[in-house]
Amino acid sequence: MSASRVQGIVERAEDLCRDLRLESVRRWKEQNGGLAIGFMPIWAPRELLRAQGCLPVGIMGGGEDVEIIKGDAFYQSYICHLPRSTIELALGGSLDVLDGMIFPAICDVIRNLSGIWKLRFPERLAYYFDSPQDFDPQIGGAFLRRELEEFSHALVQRGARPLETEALRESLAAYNANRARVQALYQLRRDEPWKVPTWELYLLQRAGLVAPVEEHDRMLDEYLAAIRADESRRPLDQARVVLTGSFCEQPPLGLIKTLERAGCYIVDDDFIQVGRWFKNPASLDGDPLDNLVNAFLRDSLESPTRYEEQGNKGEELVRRVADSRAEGVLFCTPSFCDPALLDQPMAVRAIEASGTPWTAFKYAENNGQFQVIREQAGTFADSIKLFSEALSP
């Protein structure tokens, strides 16, 4: 029985990331009349948006599911597959139910993506939101808060309710228990991964991305409750592996599925990074956007987008590697990823550093066919495995 209820819950999540005419979003808009505000991936200020009444409804692409025509007129065959997807689905009427959309400081692509969105739909809000590289409070902060400020102008000038104080900190502490129940399942996966599949827990992610925080909530809290009870699943003698390099444009849901079978269980990951950008809960004591600015300059993930000294890159990944206890890192980036791919070889020079095995391969968001890296994954966790028991006493 919890077998089936895990299964029902599982569809109902891959049900929401395949509708790509965002029928849901729909059906929220007609209920409750607030902006639907689609976001590119990475962070965006979801608390802000909420309390103003506005629906975050993240944009990830189009994945397998689309056929790419329309979009290579817009860039050339050497960009990333997510933003010619992008603009795919939205000349072809995919996107027509959002207002606006945010474009965050990913990189240059994603802000040439927004002059595009702009030419293309004058109507309809673009916002590129540029996120500060200066994390002190006096100079980036203050540049964040105004940035915020600007925006929430633009939603109000758009029709969402004003910016109330009472409001944001509700919605801090809204997200606040979001992110609890995503990191609570990723702590599952850590200490017993054979019970949340990583296909089945970014599927659960990708969902949030359209559902109303309430609505992830009950999924999270539904899907928890059933492996908890399902005794079906039993460990395997897979190698522990951290799986980093797809912060932006994600893998289809077949390579994740591929890298399980091949022989991993991934313990961390890069997916989805919106969903757990901030590591601790934002303050909700004091100003909230002030709290929301602090969480975003001192509490974020590790990530391509954001300015680190040279000499501290990869440490985190040290670091989630030792506390994921790891055996290996797949390195599995997106192909022509600038920001990604040019992160790689520090990230890598550390993890050797650390003596941790690892192997890499790209991919693109409708990539088909994993049989190489299938055989490529198989092995590295064979040699994991046989090395590791070559070592043991």
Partner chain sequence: MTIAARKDRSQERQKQMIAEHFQRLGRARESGEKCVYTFVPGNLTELLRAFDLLPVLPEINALQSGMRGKSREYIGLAEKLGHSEDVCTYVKCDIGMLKSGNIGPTGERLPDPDLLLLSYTGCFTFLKWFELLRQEYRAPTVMLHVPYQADGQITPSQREYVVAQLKHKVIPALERVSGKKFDIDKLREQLRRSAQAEDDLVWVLQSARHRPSPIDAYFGGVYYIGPIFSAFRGTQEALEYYRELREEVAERIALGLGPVTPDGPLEREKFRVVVEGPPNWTSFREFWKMFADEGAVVVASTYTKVGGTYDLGFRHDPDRPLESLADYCLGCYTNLNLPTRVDVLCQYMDEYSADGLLVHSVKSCNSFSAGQLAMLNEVERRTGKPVGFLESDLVDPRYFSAANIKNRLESYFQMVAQKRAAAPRTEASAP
The other form holds:
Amino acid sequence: MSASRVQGIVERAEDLCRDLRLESVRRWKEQNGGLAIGFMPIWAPRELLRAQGCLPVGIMGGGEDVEIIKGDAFYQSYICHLPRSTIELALGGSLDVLDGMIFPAICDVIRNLSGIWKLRFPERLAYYFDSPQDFDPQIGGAFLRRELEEFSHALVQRGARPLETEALRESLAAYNANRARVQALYQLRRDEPWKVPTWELYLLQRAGLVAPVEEHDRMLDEYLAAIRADESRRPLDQARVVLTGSFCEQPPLGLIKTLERAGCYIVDDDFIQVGRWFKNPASLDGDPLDNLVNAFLRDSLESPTRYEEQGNKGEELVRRVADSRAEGVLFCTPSFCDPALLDQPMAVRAIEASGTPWTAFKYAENNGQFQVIREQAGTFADSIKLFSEALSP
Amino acid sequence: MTIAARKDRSQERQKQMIAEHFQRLGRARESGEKCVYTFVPGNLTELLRAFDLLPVLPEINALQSGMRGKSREYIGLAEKLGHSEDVCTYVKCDIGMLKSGNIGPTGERLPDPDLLLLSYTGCFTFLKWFELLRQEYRAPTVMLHVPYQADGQITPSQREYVVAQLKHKVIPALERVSGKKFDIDKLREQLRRSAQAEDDLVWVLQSARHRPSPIDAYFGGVYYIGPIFSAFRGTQEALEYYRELREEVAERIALGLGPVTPDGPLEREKFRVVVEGPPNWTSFREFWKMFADEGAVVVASTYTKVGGTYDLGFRHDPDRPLESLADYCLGCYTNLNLPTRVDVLCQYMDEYSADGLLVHSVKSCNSFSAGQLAMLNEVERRTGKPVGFLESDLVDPRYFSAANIKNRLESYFQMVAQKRAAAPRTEASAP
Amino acid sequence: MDLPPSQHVVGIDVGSSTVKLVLMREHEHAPAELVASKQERLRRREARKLVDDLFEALLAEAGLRRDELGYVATTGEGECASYRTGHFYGMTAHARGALFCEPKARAVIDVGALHTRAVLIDERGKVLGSRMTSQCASGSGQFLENICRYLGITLEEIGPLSLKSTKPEACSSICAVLAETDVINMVSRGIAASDIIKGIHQSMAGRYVKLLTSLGAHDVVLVTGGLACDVGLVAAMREAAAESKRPLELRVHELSPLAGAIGAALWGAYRARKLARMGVRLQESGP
Amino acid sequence: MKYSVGIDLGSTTTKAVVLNEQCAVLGRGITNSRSNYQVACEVALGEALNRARLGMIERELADAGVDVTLRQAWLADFDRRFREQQYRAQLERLAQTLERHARDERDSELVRPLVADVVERMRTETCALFAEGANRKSDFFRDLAGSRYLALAEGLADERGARFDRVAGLFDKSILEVENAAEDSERFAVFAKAALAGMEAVPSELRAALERAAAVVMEQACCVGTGYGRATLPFPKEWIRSEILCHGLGAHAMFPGTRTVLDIGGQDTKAIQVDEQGIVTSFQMNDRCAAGCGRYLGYIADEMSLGLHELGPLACKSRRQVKINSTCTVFAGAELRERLSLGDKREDILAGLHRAIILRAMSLLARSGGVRPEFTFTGGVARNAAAVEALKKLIFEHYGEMQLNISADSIYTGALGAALFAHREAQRAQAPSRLAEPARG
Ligand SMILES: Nc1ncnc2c1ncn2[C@@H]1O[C@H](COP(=O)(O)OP(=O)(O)O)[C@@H](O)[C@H]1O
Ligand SMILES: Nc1ncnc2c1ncn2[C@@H]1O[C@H](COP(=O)(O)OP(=O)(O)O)[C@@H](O)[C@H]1O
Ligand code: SF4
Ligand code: SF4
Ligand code: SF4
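Please give the other form, namely the form predicted in complex with the partner chain, since only the form predicted alone has been shown so far.
To see the whole picture, the full complex is given below, headed by that same chain.
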């Protein structure tokens, strides 16, 4: 009974994720009349968008469902897959419903994609959103505040509501609440990974990229209730692993399922980080714009695309492994992803120093062949299992 | 760094300057001179020199390793150490060199950095690169984040942000390392010399407007930009080098001579092209020769603007020292958005009466490459001139397929010739 | 409810080109021994049927019935055997099999028809790390086979011929399918077959050694998989290893091609004992 | 007679097109490329000249007032026998070479008679192979003889307890040598005579026309080479043209309205944009990886033990295509086997494979500047109906409906372009150098 309830929710989430033409966004616009603004990975000021009556829509590439016909005209083979499927979507009209696109400062590929947008769609809002690598409130903070203000202004010029303090504060609160739910699910998966398969959690998070925050909240609540009630989910003899490297271009769903089937419980990951970007609730006292800026400067998740001032690369990963009681690390990165792949040796060094086993592989969002990865992950899980003391059947 | 046929005086001088610099670096441990590692785009040479600090540019080392045939080994070593095949080979080449004893291009061991100046202009990989070096050297690191010119112009907010970082982060860090107080007048003096050298460099690059062009603005160009893009901007040596270079080029124009190629002076200029993208260093001469064999001269290139877009009007300004450093960093070629890069290319095509555009796309560099195909199509659409696309890499010889590139180049030039033959004879460019 | 001190176990390794089966007798207090084995190329036949036939033949040869087996372990694409007791992933199996062949081995390089795997192991056969070749078949066994087919050389001749080479012709990484044309080129330039083969061996060996070194392998490495039979490749790998200045000692064992099946069988036996101790009886269809 | 010739030395096949002084096509020849490029060129040219002579006969017969159906029947019959003679000559050389190699085998007492028996059976089969209406899997000796040899050898080897792979190896070794000897590239008169001898009643008009055609002296005015192997062609540089330009010009000559050309050959795929004069304005090509090229299909055909000709028609029968995930040809082969064992239908898998190739081509087309009408599809793969089907569908979906040109002779597009360049050269200069005339027998 509750098993089918879970299934129903997950299917709804999957429908939202596979809704490449963004019909749900179209419906939202018809009902609410605001602007729909797309944003690329990893982080975008969703709080600000919502406060100005806009719907933030996360675009994480086209995934496995998009056949590349024209996208390759823009990208060489040695560039990751995400931008070509994104441009394919745009050229095919799938993104027409969006009133603008945000290109956050995460890597040269997305940076240059903002330029392609400007060349190809001169009439649309293509906003390159620069976030500081200097985390001093007086310097980087001041810059970020100006960026946010400029961006807010650009939205107003496209017909959005002007930014109001109260609205922004309310928006911060709404996203705080949403993040709390996502974080609770992560916590539950950490404690009882058989209850929350990662591919389900993943789909639910992706649904949050297109759904308005309240709707997403409802979905998460329903899911949480349903899995708590579902007695059919029993623990299996699987290895606990942390997955890292998939913060931008997302792996195909089949890959996540393959990993789980090959004997891994993913107990922490870096998929779709925007929904969990601030580790703690943003403060609601004082000027909300400053609060947003400060949350960004001080409370963001670590990411290969953010400068680590203290130079302790990899420490955060080691901590995540410890916190989640993981037995191994999967470096699961998109091919040709410079930020992830250049970060990896530093992370590996730290992980090795901590004595945790790891393995690494690469994917593209449209891979359909998982044989090699299955074998690699399977072997990894085998070895954790065969050599762990508790050999429960 | 040799060009076979005839060595000009400027060439000799340049070689000597660079050799001396490396010798000085080699002696730095004994002499007590301090060095700062930093990057070519957005380098703050004047500022470093104002503190008597010596710049070390890992990118230059990497390209030199490529030219000296060392890069394959270095890259292999880095990959063995767990660096991915997919990422920028400059980084791997540098790490491999470091792991092999950090012997620089002149055989001297390079000193460890006293400071890593992570000036982060036009490329996100720089960030990772110095994070990696930081782990190796455990050296103090200072970040200078240069925002991207997303809308094709420098905004006051961006300038303010960079200047604030210079003032509150970079300069204090340099003071700490050098043990010297910041002297703005010393900086102004450097900037004044920079501006003069920049004038001469621009004159040289623009000499390619002549027919035949006295220089090759890509293969030859990379030699010309050497001093100003690396450790010498703002120095007296650089000033003299560029003056001398200018005189030589003026002489060639007067004699109606073409550029000197690896096989000697180019006899007949058959094609004039603009090139976008960095060159390949491992087969640099072979690559150049492929152009020369076809009678092709590169009359303008964007690569020679990665360390500053002087020909677009920027000059270092002693009257606005920090602001002009900020503007310099913000204005390097790879920090310009794609529409601006397209504008620049179209302008070059026109200004230098080029027959076409060739894009050389390198696997390493997303900063350059991601989007080049879109640029290519846009330039073709706007200018109606033939465009061509070549792929290889900066310093990984595995990606330089000579047969393939030659094939594409031949096809490209045959295409240009055929098109020209068919066109009503308006401006045949062969003399 | 302990198991008897000795048991028979079967390991089935279904590769992309070859099916390998072993029957082993495992003892609680003594080293296991190989009783019988079967190895046959698929040659476009359906794996399932071939595996069934070989399995029956193997049992018949040893005079055993299915229900006398302690464990039927599969690896590779072996999930097609419905009577398996359990499945182990390829590298897990090769690691254990390698130790059986060469107790000193601390790394394995398994070179098969399509994939190559480098595996780092400890003295218990635990996989400490691994690397696999990617989505391109250049430099695989299949690649070598294609070329040799074109040169008119049979599998057995490859190795000895390669050893005869005096001037190996460098070969960049080329496509397993298009290699034919490159070979045409070489032949037309008058290059001897032995030099072509050696060149290809060198390029393959270079990759494999790179896989090993990037994994941090050192000391004794066992070459397993079908290409372990290729003495030319192994020689080239030894040369490449010597060049890499790493203390890699590449060894080959006559059972190397069967290592996957052997390893699976031994892990099966281990599992069977462990489970029996915990009071679990294995049914035919697996735990 | 003076002629100009264009030679396209492709990775898999070598093509020649011969033009007369009026720029009309006299004949086309094709052979599989092999290690000796010179030989490949000579064989292709020889074939083209043979075809040219057949064309002369046809015209003579027409002039002599022989009815169309009748003369075509004569010619078809003659042609069949002519080819049979060529095959037989090759087979004999193969037999000798095999015998020589078999002698060196370790167990030669076993292998020699076995090989001799195989060859003997092949001799007996020859008639049937070239019988009227017989379905040959390829036009090339290598493929024809190879598939029969292997099939026969496998049976005999099993029977007599010999190692099949060794016997197979003998063929691979021998065929190399046989192919690289250019002996019968133009022995028109000899084969024609033998062919005539085999015909029941030889019409006197045919005999007369044949004699006259055989006597015509063919004189080469100019020769231009192109194709994958052009750099290694034994030609001076001035005679070499980029394959891109040749394909552009060839496609333009066949279909003057062409603006976009897609050429899928054996190991490269080219997308070319041309202007109204046939001049290339932009192009993209993809090489070094067999995925998405003709060899991919060849590989798959081998995997399925099908002839290349059979792939397309089979794939066209598909109702529900299977998505193929592997990008690599070799892995696609493995995937195919896996799919088959999972119970997917052959035609559905094949349809998926064809779509995979075309999808790759679509991205090249996009890179070269899109697809503009008219669109011309050339190269060997254009002979494949399923590839054409998939291409049509995708083009129409993404670039709108448009004229799609495909010619039965599309595999000769590059050679035709080269021949046109040669023709121009011949007109321009009186005496350019020539390609060595094929050996005469
Ligand atoms: N003597 C030999 N020399 C070279 N290659 C060989 C030899 N024997 C077998 N092989 C190769 O070994 C491969 C099969 O190895 P195997 O490990 O069984 O692969 P898989 O498990 O992928 O089927 C085949 O590609 C075959 O060509
Ligand atoms: N009759 C046919 N049916 C289907 N495919 C064919 C046929 N003939 C040739 N091909 C395909 O064409 C390819 C060769 O094309 P071609 O243009 O001759 O290539 P290249 O110029 O590189 O030699 C072969 O690999 C094959 O896949
Ligand atoms: S996947 Fe990596 S390289 Fe690609 S856009 Fe994302 S961060 Fe950049
Ligand atoms: S990506 Fe390009 S700009 Fe960045 S470090 Fe590498 S070569 Fe330099
Ligand atoms: S190059 Fe050849 S072997 Fe590699 S992926 Fe392409 S088809 Fe496969």
